[in-house]
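What follows is a single chain, given as C-alpha cells, in the form predicted alone.
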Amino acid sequence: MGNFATLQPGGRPLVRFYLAFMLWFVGRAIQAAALVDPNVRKEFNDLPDDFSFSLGAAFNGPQMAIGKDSNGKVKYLGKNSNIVPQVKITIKSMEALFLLFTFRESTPVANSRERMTVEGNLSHACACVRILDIVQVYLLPKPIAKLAIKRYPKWSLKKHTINRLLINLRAIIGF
C-alpha cells in the first residue's frame, strides 16, 4: 500500500468565531444570573463548594468553564481554564454546537441524538443543564427561546424585564 496524505478538516472560521462568542458571553451572563435569579443561586447553592463545569465543543472546539468557589461566588474561568471541571459536557462536533447555539435545535433534542457527552456526576450535569436553560430564557427573545428549551417558564413581568436588563448589562460589562 502507498502513503495517503492526511487530510484536515476545513476550519470554519466564522463558526468557530460565532461559537466563541457565544460560550463567551453565555458564560459571562451564567455569573451574572447568579447574582440576580434566585433560582440559578438556588442550583449553585446545590451544588459542592469548589465545583466547577465545562462547555464545549469535541476535538479542540471552543469551550467554556464555569466554577463556584468555597464561597459560593460564581466565576466565568474562561475559555481556556486550567482547571480540571468536576462536570463536562462536550457537545460531539462544531456542527452539533452550532446547532444548538443557533437555537435550531434544543438540548434536549441534541441529548435525545446523541450529539452531547457528559464526564462526571450526572446529577451536577443536570442542574449545569437547567442553569443553562434559564440563562437562554434570559438571553432570548420569547419566539427563539421557546426553539431552545424544553418548556417555557410562566415568570412575572419583572422577572422578565428587570431581571433580563440586569443580567445583559452585567454580562456586557462583565461584573
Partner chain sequence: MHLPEYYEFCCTVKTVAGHDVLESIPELLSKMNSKKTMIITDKGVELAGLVKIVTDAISENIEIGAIESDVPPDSDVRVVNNLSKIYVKNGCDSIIAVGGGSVLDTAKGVNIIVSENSDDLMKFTGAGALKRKLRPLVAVPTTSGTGSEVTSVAVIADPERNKKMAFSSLYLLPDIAVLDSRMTLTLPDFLTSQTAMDALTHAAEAYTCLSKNPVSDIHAINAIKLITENLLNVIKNPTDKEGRLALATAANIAGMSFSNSMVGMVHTLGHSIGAVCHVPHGTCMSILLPYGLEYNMHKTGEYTGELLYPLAGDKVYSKTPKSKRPEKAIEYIRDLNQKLCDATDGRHPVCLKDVLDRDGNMMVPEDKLPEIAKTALGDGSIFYNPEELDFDDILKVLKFAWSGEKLDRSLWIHKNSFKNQESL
The other form holds:
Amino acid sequence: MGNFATLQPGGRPLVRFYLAFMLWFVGRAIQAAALVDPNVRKEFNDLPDDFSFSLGAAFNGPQMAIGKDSNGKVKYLGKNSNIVPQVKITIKSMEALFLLFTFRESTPVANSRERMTVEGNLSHACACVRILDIVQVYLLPKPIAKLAIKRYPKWSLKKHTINRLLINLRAIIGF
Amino acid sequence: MHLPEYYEFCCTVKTVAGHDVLESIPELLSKMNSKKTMIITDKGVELAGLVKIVTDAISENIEIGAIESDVPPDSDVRVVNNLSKIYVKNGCDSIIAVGGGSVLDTAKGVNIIVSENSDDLMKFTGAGALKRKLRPLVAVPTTSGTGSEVTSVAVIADPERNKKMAFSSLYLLPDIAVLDSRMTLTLPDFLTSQTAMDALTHAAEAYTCLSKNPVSDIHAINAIKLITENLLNVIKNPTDKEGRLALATAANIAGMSFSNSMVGMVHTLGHSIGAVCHVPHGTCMSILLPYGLEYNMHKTGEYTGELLYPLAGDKVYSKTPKSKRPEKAIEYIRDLNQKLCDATDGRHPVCLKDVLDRDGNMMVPEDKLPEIAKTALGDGSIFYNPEELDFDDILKVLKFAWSGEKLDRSLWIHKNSFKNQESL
Amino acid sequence: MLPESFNFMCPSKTGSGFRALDQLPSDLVAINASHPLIITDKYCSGKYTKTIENAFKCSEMTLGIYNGIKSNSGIETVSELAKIYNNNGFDSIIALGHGRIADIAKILNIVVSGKPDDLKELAGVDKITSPLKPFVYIPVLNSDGREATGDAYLDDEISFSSNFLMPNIVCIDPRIITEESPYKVINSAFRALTIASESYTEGDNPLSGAYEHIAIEFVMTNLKNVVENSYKEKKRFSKLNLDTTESKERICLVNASIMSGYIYSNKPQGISEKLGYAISKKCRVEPGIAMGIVLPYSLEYKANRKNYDLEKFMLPIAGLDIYCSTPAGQRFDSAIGQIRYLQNEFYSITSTEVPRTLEDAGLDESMLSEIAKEVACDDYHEATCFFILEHAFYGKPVLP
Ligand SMILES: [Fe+2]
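Please show me the structure of the same protein in the form predicted together with its partner chain, now that we have looked at it in the form predicted alone.
Every chain and every other molecule in the complex is listed next, the one we just looked at coming first.
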C-alpha cells in the first residue's frame, strides 16, 4: 500500500494569533466607538436590548462577540462568551478571515465571493455591518480603509482626529 | 466577458420546458423512486383550472395521494405543519408544487419536515442546518417572474412567535422545475407585465451587482432578450404559446442568474415598499429598476451599457457610442414600462405616486417614504449593491421614483466618487 | 425561436478562482463530508499535495491520499481503493488530476456507495437511481471536461453513465492550474470548443446557452495567449505564479472544459465529436485536436444543409462588440474564419506539431471512407460524413 498516505494538515498558530489579536482590537474598538461616535451609538440604540453579535472563522477559528447589556451599554464580550449571539457572522475559513484582516479582500468583496455566512435577523445583521464599516474607517489609514468599504465617508476634521485618537486609545487601554 | 477573481455557480435543478411537458412528470418522478405524490397549490391556481391540467397529465404510474389548495398568500408555519401531517398520513413520497412563490415556500417547508422527520421547522433555519438531500420536489410555476423554482431559499412566517423564519440551503432547490406554456396562458395582462419586469430586474441586477459571474451574466443577457422580444406581443396576444414559454424560460434563467449573483438596491427598495405599503413586488421592480441603474451608474455604467444589446438589439447597440450606452439602456427600460402602462390601461404604473389600490387610493403616500427608507436599511440585498446607500441616499432616490422624474445624479457628485463615470 | 421542448441540468457546484481550495473544507461540511480520500497520480501528488494540505489547515480534517493511478488502472485499483476507503472510514472522494483519475474515482464511488457486486448491474446508461457519496473534482490544465460528466469508463466492456456520477463540487484553483504542454492544452480546449459549438448551433436551448457561450468565448479569447506563453522564456519568478493575467487565462480554459462537460451530459454527441474520436483511433492525433480540425467543415455543412441561421454563432466567438458591428450576413463566415485562423496559427507556433488538416495529421486518405462508415448515423449518412471528412482532409471550405 505504498500509494496511500494520511495527511494531518494541522493548524496555523501564527495566523491564529494575529487574527485573535485583530478581533480583540476590533471588538474593543467597537465598544469604544459606541461611546465616541454618534452614528455607531445610534445604530446600537436601534438594536434591541441584550442584543449580541459575533464575528469569527469557521472550524473553531478565532471569534469575538459584542453585546449590549440590560442598560444598553455596549460591551466587548471576548472570545469565549457563553451567550449565543443573535447575529452570527462566520467567515468560511481562517484563510479568508486572514485575507479580510490583511486588507486584501474587503467585507463586500468577501461577501460577494461567498466567503462568509450570516445567521440571525438580517436587518440586525445589516446594522452590524454598518458598525464594522464605521469602525474600520477609524482604525485604518485612509488608503487602506478605502479598499475595505464601498464609499469613504466625508467626515469632519474632529471626527478624523479627536474621535479617531479616542477610539484607538480606548481600544488599547480598554474603557 | 468579465471574469471575477473568484466566483461560484450552482443550480442543481433540472429544468424541463415546453408546450406539453407536464406529461413527463410521472416518468421523472418514477426515476426518483416516487410512487405517490402530493400536490400543493393555492385557491387561485385551482380556480383557474390549472391543477386539473396537472392532474390530467399524471398517468397511472404515479398515484396522487392528496391535493391541498389552502396555501395562504404568505406561507405560514401552521399550514406547513398541517400539510406535512397529510403527506405522512396519506403515505406520499414526493411533492408537486403548483403555483407562485408562497406555494413553493410552503412546499419547501413541508419537504423539510417530512424528510427530516421533525416537527419543529425552527431547527432548520440558518446556514448549514440541512445536510442531506430532501425528498423529491417538483415545481410547476404558474407565473413568469419570481424564479423561485430555482432559488435555494424559503421564508415561512410563524405568527405565534411573531417571526419570519428564513431557510437557505442548496438542498431546498426543487429537483425538477417544469415550465409548461399552458400554466401561464391565462395570466392577466397586468400580472404578466409585472412579473416579467420582476424577471427583467433579476437579470439586470444580477448583471450589474457585486457577485456577477460569467454564468449569471449570460443567463441575464439571454433572459432580457427573451423578455424584450416577447413581452409586448404576449400582452397583445395573451394566448401566444410561444411567447408564454419564452417568458417562463426567461424568468427561469433570470432566477438562476440572480440566485447565484444576488440582487441589489432595486430589490432593497422594492422589498421595503412591499413591506410598508403592500405594493406588489413586480410593480415596485418595474418602477425602481431605472433608478437603481442610474444610482449605480458611476460604478457599473459599463455593465449597464452592455444591457443595451439585449434591450434594443444589435443595430442600436452598435450605432450607440460606448459612453451613451448606459443612458440609452435605461431609456429603453423606461420606454418599455411606458408601453406596458399604455397596453394595460394604466395597470402597469411607471412611478410610485401612480400606484393605486382597488379603490383607486394612492398606495404609496409621499409621507411614507421615510419609513420605507428606514426599512430598506435592514434589507440584506443592500450588501450586494455596488454603491453604498445610507438613509438620505435612499430617501432621495425614492422621491424621484415617486414623482417619476429621472434621477438627478448631480446630487451625489460630492458624495460618490464619479471618477469612473468621467472615463466612460 | 425556442424548440418545442428542452431541458437542462447540472448538479455540480462550480467554484473558480482565487483561493478556491480554501472554500473546500466548509463546502464539504455543507454536504455532510469531513473525511475525504484524495485520488490522484504521482505527478499531481508530487506537485500539489502541499497546496491542498495548506487549504485544509485549521479545518481539523484528516485527509487520505492515494497517488497510485496510472493510465491503465482498472478494476484491481478500484478494489484496492475500496478497501482503503472502507478500512479508514472515509466519507467522501476528491479526484485531483485528469482523465483516468476521475474515471476510477467515479467507479470507486459506485462501489463504496452500495454493494461491491453492484458494478456489473449498474453498468450502462442511467442505471444508478440514488445519490452516491459526496464527490469533488479538482481539475488541472489538461482536464478535458470528461471528468465533470456523468460518464465513467472501466474498460472496453464496462462503462457507466448517470447524472449521479457528476461531481457535487468542481473546485478550480489557480494554484493547481499550472502550465502544461501546448499540445495537451490545445487538445482539451478544442474538445471543449467543439462540444460547446455543436450544441450552441443545434437549436436554441436557452437553458444550456450560457454554458455553451462561455465555453466558446473562453477558448477563443484565451487559448492563443496560453499557448504562446508556454513558449516564452520563463522569468525568474514564474514558479511563484505571480502573473495573474496568465493565471486567469488558464483558469478560463479550465472553465471552458468543465462547462463542456456539463453540456456533454445533457446532449447527444455531435458529428464533429464522433468523427474526432474515430479519427484519433486511426492515426496519431488526440481526439480533441481531430475534433477541432473537423469542426469548421461540419458547421459549414450544417449551415448550408439545414438552412439554419447560424449567424448568432459569432456572438460567443468574437464577443458582443465585434458581433454587433459586423453586418448580419457576414457573421457566420467570419466566425468560422476566426476558428481557422487560430488553427493555422497553432500550426506555425507549435512548428507543425498541431495539424491544420487531416492530411497534416498523417491520416491515410484511404481511411476516410472507413471512418465515414463507422460514424454514419440517421442525421449524418455515410456520404455526408465522407463529404465533411474529405473537406477537412484537404482544408477545403464547404461552400454554400
Ligand atoms: Fe424579485
